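Below, in structure tokens: the form predicted alone, a single chain.
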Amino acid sequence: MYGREDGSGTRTAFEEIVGVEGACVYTNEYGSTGDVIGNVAGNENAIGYASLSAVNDTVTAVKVNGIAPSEATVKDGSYTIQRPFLMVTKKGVELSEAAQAFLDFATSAEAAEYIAAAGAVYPN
């Protein structure tokens, strides 16, 4: 079992989603998802976890309950090992002009193209 280092957001999210917080024993811990992918690719007996955007043709993504991970199965929720990222602002405070411009851009169709190009799943 290869995974991220203790304190990594990726590790914390994975362990919370599968209900094993603090119980995993890792053969090796890595400081980046790329290192996890590379080391899993180099060991036929290894297994690890990574964001969908990091998966490449050097590894095989694992099906969960018979469902393969893909943009479509993340969007429809059928691939159950996933986590959303949210943007938040302070309640009751009007955003600055720059912050509002960023939020407007981040939720635009143009930003969706960049998000998709980076391999992440955009909800719309």
Given for the second form:
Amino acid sequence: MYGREDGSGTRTAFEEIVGVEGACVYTNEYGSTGDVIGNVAGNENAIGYASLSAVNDTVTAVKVNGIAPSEATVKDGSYTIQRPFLMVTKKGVELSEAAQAFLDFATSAEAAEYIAAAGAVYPN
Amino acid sequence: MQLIFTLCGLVAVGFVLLISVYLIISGLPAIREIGLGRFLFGKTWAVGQNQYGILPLILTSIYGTAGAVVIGVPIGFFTAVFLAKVAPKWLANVIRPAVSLLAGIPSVVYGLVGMCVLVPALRNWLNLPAGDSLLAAIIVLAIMILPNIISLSETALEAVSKEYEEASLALGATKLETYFRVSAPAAKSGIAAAVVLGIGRAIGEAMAIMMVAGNVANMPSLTKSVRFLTTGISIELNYSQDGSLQRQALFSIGLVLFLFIMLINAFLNLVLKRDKEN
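Other form of same protein, the form predicted together with its partner chain, not the form predicted alone:
Full assembly next; the chain just shown is listed first.
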């Protein structure tokens, strides 16, 4: 069982969704998603978790409840191990023009293709 | 002119002071909150369960360094004797640059080779589930401290005055007896300094062992995944939130590591000073 270090967003999300928060004992812990994938690819006994966008053909993606992970199954919610990425800004502070413009762009339909190109799923 | 030299000299002192003060200031709050005993002797490091015990990390660092010394010092010492006394000139001229090259290899490269070659090899030989282990880290560290030990011990051995060795040979001792009974004891403090420097390098190494040790804060066991003091800091620093207890505890680990290294340096100075007085 390969996983991420304590405090990592991937680890927190995985353990929360699966309902094993703080209860996991890992064989190895790695500091990055790439490390997890690389080491799972290099060891036939290993299993781990990583973001869909980082998964490549050196590893096999596991089905959850019979559903294989893909952009479509993440979008319609049938692949249940998924988490949102949030845009956060400082509380009580007016956004600068540039920041506001970036936020508008990032949430516009125009950004969807870039998000898809990065391997993540654009929200409905 | 003298002012410039003095200022340059003070820069190093200034940075040491700055780092010490910073580490103490940022390392103490977490220790105070967790409690010194529970921090140093707690057996579980689990941020999610609010458990911050670094005993596994401390023991791993000590065992890992000791293991590296046990493997690295004999090999390094014998190589030094070979280079200083036994080897024909041409062979020494091949080995010496190879040793200094070994010293120049960046630690991340040691880690990479360890991860791609050593870890799978251990997994197959010992039939382990993963191969990332204290043993892998010890082997990598032993190789990393070799150059320090070899070059310092060699210098010390070469500094032994010829008369000692000639007197020993004249009394009928064989060459080997002379090297080990006369030259080595005469070079004792230089060799001790080499070992202590090797220890310093091993205990402070992070990058290479992070790639082969598996990084789970288990109590140390040769074939299991372990976490060192150094890797404990580097692996969790990225995602620990600024100002959180986790981040503060990482600084506290840094403080503990710093104290370890100070102790080793103090010991080194003691060894060297005693030698000078003799």
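Please read these numbers as outputs of a predicted model, since none were measured by experiment. Numbering follows the first chain given and starts at 1. Between two forms, the rigid core is the largest collection of C-alphas that superpose within 1.5 Å.
J.: With a threshold of 2 Å on the C-alpha, tell me if T89 counts as moved between these two forms once the core is superposed.
T.: Yes.
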